[in-house]
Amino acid sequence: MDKINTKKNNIYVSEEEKTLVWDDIQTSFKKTFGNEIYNSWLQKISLVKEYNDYLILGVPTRFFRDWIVSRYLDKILEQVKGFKLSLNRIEFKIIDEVKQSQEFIKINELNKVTEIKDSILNYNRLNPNLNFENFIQGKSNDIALSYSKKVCEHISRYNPLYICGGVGLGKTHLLNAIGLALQNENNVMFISAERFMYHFIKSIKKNDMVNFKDFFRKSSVFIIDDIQFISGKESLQEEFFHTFNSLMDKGSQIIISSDRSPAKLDKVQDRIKSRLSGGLVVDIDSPDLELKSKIIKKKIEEIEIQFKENINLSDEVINFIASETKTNIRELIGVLNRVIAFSRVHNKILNISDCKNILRDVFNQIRVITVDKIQNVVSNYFNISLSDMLSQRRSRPLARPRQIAMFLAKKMTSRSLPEIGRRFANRDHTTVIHAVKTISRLADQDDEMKKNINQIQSLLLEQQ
Ligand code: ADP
Ligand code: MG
């Protein structure tokens, strides 16, 4: 979670503006994907450009790109994220070999330092694959989806529209879909809060704030992703607040996403929170089984059409994947891609036991969750100190998070009850049992508790 280094003057600079060493990443691809897939596909990918939170990778053909995207993208992203935490997107560029070597020379000339020319313009790009047509409706996202569409029909009726929900539930997809729907008739700006900060700092350094202000304030639709990122960053909040106000004044539509509701944004000025909640706030929840199955079927259909091939997954297998993937849709798609790749490589129709094996591998890889990590994430989430959470104090604001952490330790690690007790300042295992029972019961009865638990689980998985 702490991707950011504090620097002087209350300005924050991302730690990860360093350059990636592509050879190292290639080595890790080889290990993860195995020789066969590596030699036929991944070896041919080159690094074209590196930005703070996304990369442009070069591939030889359109077909090659589509193949990689549908099969390996999640895994590639996950791998590269191991080298660059701030990464959240990868784009592909088709370059023939001659051009490719030129690009390489360019990068080498720059001594592999990222040069971002016209970077704001470069960044303001919408992904054509994340649109309303392929966003599947379900109970958990129904309201968010319908208001996202309404915003496109009636600009500034719901202003700002604030979409909140845990990781991997479709926020960026919806934001992107809104941008696509509006881009022809409007001046759409789509940017993540992190990227906004990046430009803000660059502009300060270059003494170019006038341009920065102009650039952002001229949009008629301003879409900003992951606003929780501004937490604790005072000067950024200040700038955001002014941008926000001036856009609202001129009647621009603002759409915002966040992993939590405005009221729950920590270390964000009250006046901003109140501005953020002044329009319409809609939630996206965790998907139910029905939505997960629908998404799987839709994805299969897309791959079948795109590659003119038949993907044979039985309903039983689809249900299995849907019910085993608990946390979010990004993970669901990752698992599905794995299953399809496996069935292709081994050229067989998969049964449940094959799937179990594949899923065990996937989950073992991504879920190395320790009690320590759970304690850290839970205390951070509730904004209490770790020592308070582990202390003997019994006030509810400390006791509940403590119980939640114990509950998650039991659920997400293989530690025994006494082991967990010991890690919570030497408590007895009966205390852990009590915590597990209490939280399970509350999670059943209380929506707020259920949501907290889901979000914490997502955070834990996201941090891998
Ligand atoms: P978030 O921004 O909330 O973390 P994303 O928008 O990045 O989540 O979604 C994660 C992945 O799941 C993306 O590939 C997205 O296209 C897909 N996805 C999420 N919700 C849906 C949906 N309802 N229908 C189809 N795909 C979805
Ligand atoms: Mg997102």
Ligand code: ADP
Second form
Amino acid sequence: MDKINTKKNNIYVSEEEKTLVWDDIQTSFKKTFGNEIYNSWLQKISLVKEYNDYLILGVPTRFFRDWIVSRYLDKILEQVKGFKLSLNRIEFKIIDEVKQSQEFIKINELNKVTEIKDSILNYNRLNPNLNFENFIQGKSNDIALSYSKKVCEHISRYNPLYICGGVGLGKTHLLNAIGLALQNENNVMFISAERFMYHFIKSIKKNDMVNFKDFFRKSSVFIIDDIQFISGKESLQEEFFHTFNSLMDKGSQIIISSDRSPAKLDKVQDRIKSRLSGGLVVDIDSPDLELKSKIIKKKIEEIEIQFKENINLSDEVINFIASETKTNIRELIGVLNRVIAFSRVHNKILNISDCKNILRDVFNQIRVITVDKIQNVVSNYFNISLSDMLSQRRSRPLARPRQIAMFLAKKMTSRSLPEIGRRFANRDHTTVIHAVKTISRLADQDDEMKKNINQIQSLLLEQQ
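So that was the form predicted together with this ligand. Now I'd like the form predicted on its own, please.
Partners and other molecules omitted; one chain follows.
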């Protein structure tokens, strides 16, 4: 029997294809991604236009769009395909820019600082879920936790407090918890170094540095995340140095996080390293087996409360997951979610043998793949030197391998876009986004590109 087509918004849609109900999709987002990610990011996505094979979704800002594309796009597409199988791509439209620009013009006529303030608040709200109560304590983080709490009791006693450690170990959680504990009685500023740079550049372009300086230097508690991002950015470092000194002079508490100690910050002025080292530097180490087991059990408890269901994982399976996950807490939660999802789908109580099969590829990649290894394998594969591949030269024989290496770094490691950019001679995260999009498109269109990527991935996984 032939399909009957009807015309809707000048697009012919098969009667077999149901019009999407966006509220239902949002409900699925909440279940799949969890409350924290949903409330922070996905809740603000709107359906602008629906076609047979793709959607146009609305988001508030470019930053919002880039963040979603870099972290959640694949899973979002997977979710919407569950409601309409013919969908194969998603495009994003910035829907609030015109309205925001009109509002900013009115605001600026009254008070230019308001624009900075509103924009900061939009991106840097303290997360109420990241508090001291739900931070799981262990040997690897008890010193950092202890001094984080002491800072809340005695402002400026340890100043600055500098927390360093690898990716996904809880630094941002502690910074957020400090902000929550102090916000009622203090003027708390919580911002990432990347966003600090964004507002710095924006203020320079608008010739509005006076208001920028006034706004950032009036806080009584200044919390800045991922300070390593200022590496190599001389003008930004200059402004941060003077902001730091101004806050110290007025007795404000400064709390900073980084993925390395002050002495190991590359391309950062010595005088800044000296200031950062002048307070208290505490490390967060990789979690031990006991802490990982506690984190898994706490996460299972949260899932059971949230979804009102029982998660049947034995202590044997929990210990297996904890012992086999060698990297960080973020990876640990990802592995746990994968096991729980498999158990749900197959309605099965899992044993260690099941977990080994489910997680074989995950554990292989966690143990083996690093950005450095990807760079070396890609440069050898294309017979070019590593220094040439990481250089600023843009010729095709160098640019394409560089983009492939960025694409694989995003796909095969847990590094964030800014981190990947820094490993490629301090390139901006938008360069990484462009590389990922370009190689993804070429891999779909060009068999030779697809073959190259598959061969490089095989080389990476074979070299254990």
